[in-house]
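Starting off, we have a lone chain in the form predicted on its own, written out as structure tokens.
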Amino acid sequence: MPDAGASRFRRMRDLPSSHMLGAGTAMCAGCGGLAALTEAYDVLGENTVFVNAAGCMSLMSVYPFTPFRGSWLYTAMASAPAGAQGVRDALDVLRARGRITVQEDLQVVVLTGDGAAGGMGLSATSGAIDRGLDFIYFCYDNEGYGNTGQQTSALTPHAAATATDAGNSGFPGWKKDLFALWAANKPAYAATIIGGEPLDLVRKIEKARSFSGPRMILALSPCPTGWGYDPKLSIEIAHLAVKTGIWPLKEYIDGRVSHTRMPHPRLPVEEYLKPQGRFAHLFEPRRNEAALREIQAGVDAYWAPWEAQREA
């Protein structure tokens, strides 16, 4: 297992200063998908095919351009993790035949938005997965369809309005733990992460680039399209993710989880909520006392073993 301590990422003055992402994409001003790729593509390096999921990001890539400074592939949107296996096996098949050497090999990354990872997709990726297929698995969670008007997904949240769960009450459901999922087929590696804590993000990448097999990096992507803010508060958005316990920052490794980050002390969820348009209904035009308790118990629920272990 990799040493967590000897990360080339220790202050945020090592973080890159340049940037392997082209700038000037057709994404939404203030994705945090957009900043958590970036981050990311800086430490995986030129040498990385992206197989793309449509969604979001593959408006990026309009032919015959393309911000990638590395390799790029489109897959239709349930099929990514099977385009990367086909990548994957010709890359294997030319280095078997001396065709590349060790430094042409390619790292193999799915990019894939939540409506593909947690629904018509986790069939191919858990294909992927039983497999062994060495790539990693990059997910930017913006908790609905984005680029087709903000449907809801399996990974939307309890209570956001949605483009199909508008009203009074938002989304009865509760979101998919993609997490656990991963983390129940003991994959190589998995964490999660967020634009908004850029150091924390690029020592998992590099992390994530030390494994072979299944990884995957599960990444909260603030939406200021969908969720409905100022884009000028996406960093903000992020903080108050993390701060409050409903984004927590984890990793799975060798069969064990553990948070890179414990917020403490914990702010209450609903300095999250209020910003954003999507739970604008439960504050107006009266307070959701009843929906702002449930929402909060749950996060309360999934932080009280964590708490209780460190305060022993």
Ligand SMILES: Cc1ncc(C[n+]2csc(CCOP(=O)(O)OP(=O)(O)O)c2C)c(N)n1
Given for the second form:
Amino acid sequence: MPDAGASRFRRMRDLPSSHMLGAGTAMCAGCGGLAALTEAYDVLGENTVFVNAAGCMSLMSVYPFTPFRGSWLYTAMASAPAGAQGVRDALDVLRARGRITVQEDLQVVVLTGDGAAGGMGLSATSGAIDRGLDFIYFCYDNEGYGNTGQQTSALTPHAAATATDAGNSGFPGWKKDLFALWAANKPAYAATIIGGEPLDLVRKIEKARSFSGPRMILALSPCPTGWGYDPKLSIEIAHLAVKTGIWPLKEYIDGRVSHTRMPHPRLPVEEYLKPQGRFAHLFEPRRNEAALREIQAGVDAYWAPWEAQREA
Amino acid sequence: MYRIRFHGRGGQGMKTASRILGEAFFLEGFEVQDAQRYGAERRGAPIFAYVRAAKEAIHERGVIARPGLIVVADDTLVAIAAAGVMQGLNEDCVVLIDSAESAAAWAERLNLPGPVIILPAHDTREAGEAAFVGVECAAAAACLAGVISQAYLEEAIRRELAPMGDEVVAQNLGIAADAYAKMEPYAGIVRADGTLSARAYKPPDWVDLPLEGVSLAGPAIYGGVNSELTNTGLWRTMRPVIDLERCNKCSWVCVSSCPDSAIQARADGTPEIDLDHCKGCMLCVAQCPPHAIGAVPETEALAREKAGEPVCAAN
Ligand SMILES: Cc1ncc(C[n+]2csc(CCOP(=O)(O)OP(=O)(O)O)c2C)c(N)n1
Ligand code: SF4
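For comparison with the form predicted on its own, kindly provide the form predicted in complex with this ligand.
Zooming out: every chain and molecule, the one shown earlier first.
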């Protein structure tokens, strides 16, 4: 868990008793991406301007309705960080001319799916990092192009069945490590979160807010529609993602990556895979031992150095 | 030309219904268009799909405005204006509706000019089997059209559902045979209308709007959080009900479990569910530590409310 010392969220009961994000959005029932955004928005607050790459979340604000208390801008799928640059520049001009005060200034937040983030949006993201843009890059990772029916994206995990990898072995590739891409380029802050761990989440958003410069938040977003499970399981699946070590909760600050949760003992990955329709082919009609072993080995390899460090 | 529109909720298989029906028409030698309205597929949200079939080339495009058959897979959609279920309804149009209520009740309530048929599988189907609704609708529509043999309907189902495995296909074939047989008394009731011609098109009474500047005419929203005017509570098929006697008042659990900001806590920690916006994901039911939140089918909850009885979960 991130250091609670400076946080106003010391324990679960400090979590907000109501949410700032409005109800009535078009997101699916049980959407894990909406869960993460809802929790984050309570900390980000209304002095936030969202710049949204085309995806599920671009249906959050459909004219004439918005769930936000502040501004929201829609950009083409590849261009949200470029849009964020424009908004930041405009705010800076207003600040310089004395047209807005420090208190009235807005936090610029890119809202993007993993498809845009790991694919056509990478170039604009890279440019924003190069220019040291002062923004938060919030990616809800539902591991596919959700809005258009869950096609494979660069962040789809190995073996997941998608609309474009529908056969009985699923996606043959491996999930792109967006966190590592960011961390390698020395952002002001980067963290992974998940809606099912709200305390860890709000502390990381609090921390992200306390920095300036390029900051990244990557939220694994259980997606009942695209992953094929009953919406009421969204949080359980989030917990399993953490407990199996599939989704490491971590942060990057000052050149160092550290984990805010070390699952110990780690549950076998199949506990996470089993309840999801997209992995059903790994269990039915017969168990695909080779694939299960391969996925487990990947997770084991990720944790090996961290676990060795902890034992030492 | 046959013009058929399927209305349902995301997850009920309306796209599949249109594909199966389209495929079956095609196997019968028709020219076919089948499409889902392009938009986001949201589980629980109103969606529709449509099929055109004709013996000659089809030049019409876009959403069907004058349907010959409207299939409604979920009768709660009728009340949602935005779902557009009754759009383009005319005297010759047949309405097939999945409902526990009678055809006469619907005909009177909606003042329907044409025939109304109830999808009869309704009472035998359990809540969890919603996935079969699409296939049922396709089979019923195929029979009502009167020009699709059962053999081609079944072939279409086999082709469209093949990726889901033999077991699912077999199950759906059974459901389809059942629905097809039950519609037999109405076989052929749907009329194939002639081609529409631009010459017959009557323009609506235009209202000329003055040309405004971007600050007025642009799609900018100035009121925050007005999404709450959208009643997403209508998506719900199951209703979470809190048993306050069992509630521990650990409301941070249920408040943060709700992705839709539809639970908030009173000052004393008692949670309250906003039924105008609860989409019925049942995450709070799954997460409540003392199991104080139960799930009640929405139809039952509404019936109890109507009868002035309290709604409580038997758990
Ligand atoms: C340039 C471009 N290509 C395709 C689309 C169509 N499109 C809209 S949303 C979407 C999926 C985006 O996927 P992702 O970024 O993962 O977000 P999600 O839908 O999962 O929320 C696509 C392909 C588009 N809007 N723009
Ligand atoms: S498709 Fe998935 S990510 Fe998109 S709104 Fe639905 S549940 Fe959320």
